[in-house]
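In structure tokens, one chain follows: the form predicted alone.
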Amino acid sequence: MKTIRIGNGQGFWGDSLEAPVELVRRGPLDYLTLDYLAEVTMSIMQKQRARDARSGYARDFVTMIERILPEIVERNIRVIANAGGVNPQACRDAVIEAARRKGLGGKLKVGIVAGDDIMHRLDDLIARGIELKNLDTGEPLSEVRSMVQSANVYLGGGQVATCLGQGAQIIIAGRVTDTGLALGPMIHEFKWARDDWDRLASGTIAGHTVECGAQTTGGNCLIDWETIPNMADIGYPIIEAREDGTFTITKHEGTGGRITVAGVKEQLVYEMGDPHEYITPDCIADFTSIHLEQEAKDRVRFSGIKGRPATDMYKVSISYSAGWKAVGSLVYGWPDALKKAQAADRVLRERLDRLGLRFDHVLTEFVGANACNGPMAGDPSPDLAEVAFRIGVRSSDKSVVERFTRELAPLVLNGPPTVTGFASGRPKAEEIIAYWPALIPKSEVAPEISVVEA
């Protein structure tokens, strides 16, 4: 039975730049996938493109890929990344320049999957009655239209497969789903029908299992985390996908980390809603149908997966400006560290009130006492050696937030004693980017796929 090996070397924009290099160099691989995008990432990239038309994508992708281009070409490894952000064309051009610097001009084809960016179409869509209602609140997008910063449709593995079918060795996508990066190669290699729902669901679940990179191979793992071997050299996950829809999750031999049924289950429930209906652009996957088996050391086999027809809608990720925030902290030491931190909170709030500053929200955390677990932490010990007093404010008025940033530092000398931890200086007012999930009919979206020679 035909088998392909798909390794995912990036779980988010900011993940290890060495992981993709290690995946390529430390063992056999047919495909390398790289997942860069999160909801807030799109608004960041949109701002970058507004300042510079050549920007708006993950620039470190280009730097990283240039290091391994000769090996990718020599071993015919195909790369699929949603590093294109809101400007996949510019990212493609940068990769082509890198290939030519390496003397690889004419030796590979670079494709893009675009058409997901509908920012420029919002007014027309709203005018035609496509309200893009918030999936959580039901409000129409018109309520925040003036504050919208990005709007991108989640495309899927089907578009990736089409691009592969046109000969692309490196695919740079915009907002393709995390799962679609891995599903696309399976559709292409195994010639799965676009209505073979069980196999499409299997490929979708395979993509979900590896989308967070080393979170599947022992990173951020609760189960016996202290016994996970050699985390400093942790291996990133590889899908061994088979034509019948079964697959195995593994990693390169000799790498650190661990792959077990228990660890894989932790990743499976990541960002999970109704496990019966994991909805993607390509299908609906039933996570309750998954059968897991510890096939061998660092090998977990998936089988029995069931799927259902895709919906007639795409999900849209919209970001918008929702005011301003600032967060600052001070550390108080023993004795009575928590009492001092609590007193600092009371003093600061009273001073802000006396100044007439009103905020939409003020949040205080006492890190070391209850910040992670809140009330579930129970009563903290009175003998805590140190506690960080962390306070955040938010407001639609930037000037109010900026006024707050000047009131934290004075506590160092005119508040409770034994304070430290202000070396980073005054906190800064930051824009709040809020998330607006919506749906759009698939008939309203035209994916754009093109392939050019480097």
The other form holds:
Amino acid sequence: MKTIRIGNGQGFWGDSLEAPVELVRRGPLDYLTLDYLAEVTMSIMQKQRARDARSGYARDFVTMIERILPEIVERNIRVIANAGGVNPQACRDAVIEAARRKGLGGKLKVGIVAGDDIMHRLDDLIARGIELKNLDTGEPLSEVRSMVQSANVYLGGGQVATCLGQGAQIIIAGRVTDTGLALGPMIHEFKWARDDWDRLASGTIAGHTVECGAQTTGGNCLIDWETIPNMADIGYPIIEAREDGTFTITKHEGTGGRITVAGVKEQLVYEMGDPHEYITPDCIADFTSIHLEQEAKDRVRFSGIKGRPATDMYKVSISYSAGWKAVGSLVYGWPDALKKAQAADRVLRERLDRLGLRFDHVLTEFVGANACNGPMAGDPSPDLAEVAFRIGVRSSDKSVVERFTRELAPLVLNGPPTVTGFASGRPKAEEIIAYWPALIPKSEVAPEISVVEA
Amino acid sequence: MKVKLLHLAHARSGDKGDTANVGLIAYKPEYYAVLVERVTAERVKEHFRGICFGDVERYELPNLGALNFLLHKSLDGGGTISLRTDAQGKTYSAALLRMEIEVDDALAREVMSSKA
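Right, and the form predicted in complex with its partner chain of this protein, after the form predicted alone?
Let's see the whole complex now, leading with the same chain.
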């Protein structure tokens, strides 16, 4: 049966720079997928493009791909990356320039999957009664329209497959779903029908399993974590996809990490909602139908996956400005570290009150005592070696947040004793870019797919 | 006898906006039925008091021997709005494993001897 090998070398923008290179160099591979986009990423890229029309994409993708271009061309490995951000055309042009620098002009085709950016159409859509209601709160987008920074439709594996069909060796996508990056090659190679819901669901679940990179090969793995071998050289995941929809998750021989049924289960439940209904642009996948089997060391086989028809909506990722925040911390030492940190909190809050500063929210945590798990952590030991006093504020008024950032450091001289950890300077006031998930009818969106020779 | 979930299951957690999810995975198929019976949405809501301010939903995945919990309003607004150290609920997986449930004595002895 026809089998293809799809490796994922990037779990988010900021993941290992070496992982994609290693995936290409350390063993057989047909496709390399790279996931660069998170909700916040699009708004950062939108701002970059506003300043410079040739930016607005993941620049480190271009630097990385230039390193491995000769091998990719020689071995005919195809690359699919949603590194295009809000400017896939500029990213494509940069990749073409890199190819020419490497003497590979005319030797590969570069494609784009775009049409996801609906920022410039928002007013028109709202005027025509498409409210883009927040999926969590039900509020219409008009509530925050003036604050919107970016708006992108999640396209899927279907569009990736179309672009592969036009001959692209490297695909630069805008907001394509993480799962679509891996599903696209399967639709293309196996000529799966666009209504073969079980197979589309299989490819989608394969994509979900590898979308967080090493989180399925032993990274962030709770079960038996101390015995996972050679984490420093952890292998990134590879899907061995078969025409019938079954697939095996594995990694290159000789790499570190571990792939077991138990470890894979951890990744399957990661960021899960209703397991019966994993909704993507391509299909609805049912996680309760998955059958897992350890077929050999570092090889887990998936079968039995069921799917249902896709909905007639695309999900939209909208970002908007939602005020300002700042977070800072100081460290208090033994003895009575927690008591000192608690006293510092009381003193600081009283000073903020006296200054007449009003915040939407003030949050204090005592790191080392109970910051992450709150009351579940139980009573902290009375003899802690040190405790970090961490305080954050939020306000729609930037000046109030900036004033707060000046009040923390003085505590070193005018607050409780045995205090340190202020060397990194005062906290920074940061703009909050919040996320507004919504739906849009598929009929309102026209994906733009094109391929050019480098 | 009471045992911590830590001895019966492992877990992973993540976020979607202000909702955290915790996937709880039985170490053995026979432990799954115990989890289904004992680790109810109500008990998880009670366990996460002071952290989770919304509803808790539970989904069953018998094929994986796993339960998935959605903890609404648990991340101080979630994402970039949250001021919390753990704005993505990454440590909630292990936090759930702190929960103690009642099991029969034979099972308690078995899990306490095999897993520390």
